[in-house]
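Only one chain is included here, represented as structure tokens and corresponding to the form predicted on its own.
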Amino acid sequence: MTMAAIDALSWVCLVTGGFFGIVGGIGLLRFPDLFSRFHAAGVTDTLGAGLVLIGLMLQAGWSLITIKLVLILAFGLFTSPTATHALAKAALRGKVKPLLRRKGT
């Protein structure tokens, strides 16, 4: 791959990751209950951060920085969904009820 193609792919990853981060923030503000907000935060946070880190890896090339970014990505892929699940489980144990909607409303 040429350097220009790697730069273009890197910027696509960075911009897409930023977009997912913004969409997750909007989801946190717009969704009606705690559990749907957890879903918005968990999914978009993992995807957005992953894409940003991949974009940074492409910018860094093969170096020690790339290895550190891979480790950060692996850590984030394991901890973000686990933390979201733990928070939702704690909310359920704390008697927070999900917002249930009937069909047709």
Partner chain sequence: MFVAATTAILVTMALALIRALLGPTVYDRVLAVNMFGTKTVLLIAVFGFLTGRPDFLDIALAYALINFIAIIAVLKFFEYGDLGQSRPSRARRDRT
Given for the second form:
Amino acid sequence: MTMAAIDALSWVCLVTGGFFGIVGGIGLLRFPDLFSRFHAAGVTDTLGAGLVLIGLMLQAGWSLITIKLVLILAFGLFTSPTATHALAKAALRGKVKPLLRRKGT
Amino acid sequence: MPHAISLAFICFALWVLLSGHYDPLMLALGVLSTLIVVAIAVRMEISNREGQPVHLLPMILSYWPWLLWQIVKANFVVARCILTPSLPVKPTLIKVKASQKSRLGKVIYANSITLTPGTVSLDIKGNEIEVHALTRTAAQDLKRGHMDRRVTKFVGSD
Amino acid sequence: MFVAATTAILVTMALALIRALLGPTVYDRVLAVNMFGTKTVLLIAVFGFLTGRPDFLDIALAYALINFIAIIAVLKFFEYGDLGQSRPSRARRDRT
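To complete the pair, please output the form predicted together with the partner chain; the form predicted on its own was given just before.
What follows is the entire complex, opening with the chain shown before.
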């Protein structure tokens, strides 16, 4: 009973994570400029990756594999803001200006 | 010195967990490489209060769940923006005040801003963080300073 | 179900590749490549489960580390025009 419930939960996590990954990918294509694309990449890096890895953790149960998955997740969450910040800083230095107030206002 | 010990402990735990071998030879190699890493870290002077913020460990337990919940909420907002056909984004640049005193606190705050989709911190100048926000509501939420207060409480007097 | 997750990750990688090819600036490409790299980590992890060999996770972990270092190195190169300096080099200023 509990096994089936955990299996179903991990299934939900994997599919939702994959969905958020695709949404982030679509956002990467649809957003108008570099700086708004950061937000789309953020969706895949946080919730997309997080849910997929949590789904795998539920599959693995209590073992060394789970610890490795936790490490991958923690590492991703620590490095993705750093990479985004480095990218933003380099882009500003490279004279890329953020596009502001796209629709009127 | 306490930071070097905590670093050694973390390195050795990492070694044991990643290798999954518990025979004496592997453990001895683990001790050896741990010592080398700690020696290099001490020589580079990165094993200090800023590089090894162990004093924050108790507060992390209350801050991370809150941050995770913010991230999940922000993800749904940005995902809805992406999937709406008219693409209702109004990118804005705002400056928010960072009331943390230490560099570590400011970095934690800026990283938390970047980690929540919808807001990306671009630069820190003195006590202000320049933030690129995807929507007007994301910018206003951040301006209200809830996260700022939360981080200040989290890093404490540091 | 691992097949579903693998497919979703592959689709995401394809979308990131399209952005990497479209550009328009070099930073867009780096952003897309960074995303491609983080999805590769996920793909290796899920693929390990799909084939019943979770040892693949070690490779995923190593790839996560390499991806981060690579992105920082590429950005440093484009920012300073040099990997060994902490200030903008003369070469970069001459080029712009």
